[in-house]
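Below you'll find only one chain, the form predicted on its own, shown as structure tokens.
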Amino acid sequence: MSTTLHPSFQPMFDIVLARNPGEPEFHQAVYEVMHSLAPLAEERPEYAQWSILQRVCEPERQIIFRVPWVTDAGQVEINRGFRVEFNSALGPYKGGLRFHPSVNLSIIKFLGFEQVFKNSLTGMPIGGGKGGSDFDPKGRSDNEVMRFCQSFMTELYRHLGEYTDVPAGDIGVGAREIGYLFGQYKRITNRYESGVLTGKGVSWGGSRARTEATGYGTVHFAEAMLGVHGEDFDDRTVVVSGSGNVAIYAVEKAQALGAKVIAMSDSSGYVVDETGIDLEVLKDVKEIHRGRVADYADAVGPRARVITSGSIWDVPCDIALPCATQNELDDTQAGTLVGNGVRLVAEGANMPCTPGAVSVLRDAGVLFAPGKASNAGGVATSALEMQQNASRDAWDFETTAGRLQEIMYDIHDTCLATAEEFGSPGDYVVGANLAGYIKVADAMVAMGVI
């Protein structure tokens, strides 16, 4: 697989490097998309005329702000808040908020850039953005999390609106945090604007199946990929990295399709359960008690073992679902997966595979699903939540889950057809990047220089 850019794109990438120094994650995301766009250099000259690629790489708005808050001990803490409103050609900015110590401008920009094309692929009328803070909710009391969220929203609210920018959750931002954020927004604005945040509780404007959507969507996409080759999940051995929302519900859907999930991880290590992960125990440990994978092993007894060295990708499997965080699977680990006979890798997190890992997997003929396609189930269901809020309606679980499955299969078919159209049959990376980009670019051409 070539790793060089089309000659007409290299100067643009050099500008991105110069304008955004010290932002390696953003550089990586931009390069990965640019690398797939070579067919458009000759076939869509109007994009160059309108400088579409340069404009896509420059966020429409970048907001950085101070977030002061008070601990339970009375200590004033200061964190940094971000919201990057990347592109609104297809609709209001849409993308999650991440609360994690690793959050910086580069990570938020890479996530926002990816979100533009991911949202485009859903077929829903939503643009792309991302936000968050370097605040760590782990180990904080509910009152401390509430005070932080209220301070964060006191600044961010002025930039939001159901027709402007609609955040959701991400790492470190779950139902608790969304509740505190929405409450403060409502308090400040004196409006019950349900569509301004997604991931809300079902009893106050949320959508059924939203919690499950990203994990379910990843497995649906992988299921569609296998189906092209007359295969399915039944009796497959699966390894899932992470043990948060995405990972848990990827496990749930994979098990429902007949797979055996034998390993999961968190920041403390990974657990191997050759008999198959006990989903109910996992949910109790992670969702109720906020515990570690070692607590899962303690709960199920000697059938499971905890490993704190090496990598979860050392565990042999048929299907690997990286669902933890960016750049968690490198080229060496990809080589181990290939050597152990992996058939399919589908990204449940945002850009969890390094460029080297992607090259190893694709060169080895492993079916590979990029996150901007296979991770799109969460934002697609968020858009369905916005739709329900706009119509003052609430759908049952089966209706929303059915729509989610249709959307993921449509994304799969779009990626496959686009890759075929542009001379890269079966290449989901090329198909996802081209299909997502073309839709955004056509809208930008139509709207003029703005």
Ligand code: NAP
The other form holds:
Amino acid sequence: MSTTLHPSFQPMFDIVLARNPGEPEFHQAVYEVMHSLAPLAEERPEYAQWSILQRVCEPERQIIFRVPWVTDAGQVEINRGFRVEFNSALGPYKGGLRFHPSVNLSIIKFLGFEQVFKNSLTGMPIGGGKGGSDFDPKGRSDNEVMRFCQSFMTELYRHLGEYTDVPAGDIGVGAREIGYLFGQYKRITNRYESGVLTGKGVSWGGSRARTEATGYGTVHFAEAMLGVHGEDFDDRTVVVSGSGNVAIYAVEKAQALGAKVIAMSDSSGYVVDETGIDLEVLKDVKEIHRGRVADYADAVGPRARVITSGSIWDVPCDIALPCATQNELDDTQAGTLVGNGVRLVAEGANMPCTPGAVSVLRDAGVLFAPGKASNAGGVATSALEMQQNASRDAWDFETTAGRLQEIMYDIHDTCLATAEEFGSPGDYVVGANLAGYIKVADAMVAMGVI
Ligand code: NAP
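Next up, the form predicted together with the named molecule in place of the form predicted on its own?
Time for the whole complex; same chain goes first.
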């Protein structure tokens, strides 16, 4: 496959580079989408006439703000807050908040850009956005996290609303943070506006199966891919990177389908447990005690070993699920996976595979699921949460998880059919980008120049 852009797109990409200097992750995400859109240059001339691609690459609104807060010791700390409202052609901006020291404008823009097409793929009426802060919740007390969240929301609330912009969680933002953020929004606005944030606690407006949704959805997507070839998860060996929300529930679903998950990681290293990860122990370490993978190994004893050098992708497996962070799997590591006979790689995280890694996997005939399709189950279930909030209803777990499964199979089928239609059969990257983009572009054409 060619690695160059269609000649009519190259000048637009050059403009993106010039207008957004020093934003490598954003450039990477834009290039990947533009690369897939080549067939549209001839087949949809109206998009060029309406400058759709140029407009899609320019966020509708970008908000950057100061977040001052006070530590338990009385020290004033300053962080930077971001919200990039990327595209609202299909509905209110929707996308998570990330609290991690690495957060900067480039990372939020790449995430927001990807979110636009991911949300389109879900078939739900949601636009795309993303936000966060360079605040690091690790090692902070609950009170410090609460004060930070309150300060963050004291600025952000004016930009939000159930018909305007609806954030959720992401790295470093889970149920605890969503609770503090929602509480402050409610206090400032004097409105119990459930639909303004998703990922809420189930007893106060959250959806059942939202916690599980991204991990479960990633495995459902991979299951559908294997199904096309008459294969499944049963007895397959799986490696999952990360050990946060997405990773834990990817493990749970993979195990439920008969797979053996033998390795997981966090930013301090990875743990290998050849007998299969004990999920109850892992949840206790990660969800209750906010511990490290080494604590998992301490808890299960000698059957597990912790490795703090090298890469989790050195561990031989049939199925690899990168569920930690962007660019965590490069071309060399992809080569190692291929050498060890990997059959499928499905992205649970956003853009965890570098472009080089994706090339290596595709050239070797490994089934590859891009994150904007395979991890869309989280945001799809967030839209189900909004639906329940709007109707003052609360569905049971089976109903919600069943809807999630249907949505993931639908996204899979849409990607496959679109790839086929545009001459790249079996290419889920091309299928996901084209299907996601066309829906957004058609809505933008319909709404005129705004
Ligand atoms: P999370 O609960 O905060 O967990 C993140 C996990 O990844 C942690 O185990 C973390 O380890 C690890 N990690 C983060 N940065 C790392 C790095 N630089 N090197 C190695 N490990 C690293 O976050 P999450 O919600 O699971 O999100 C994981 C990924 O899925 C992200 O790319 C996110 O954008 C994507 N995603 C999430 C959702 C969702 O619903 N949550 C939906 C779609 C996509 P430490 O604890 O050591 O930092």
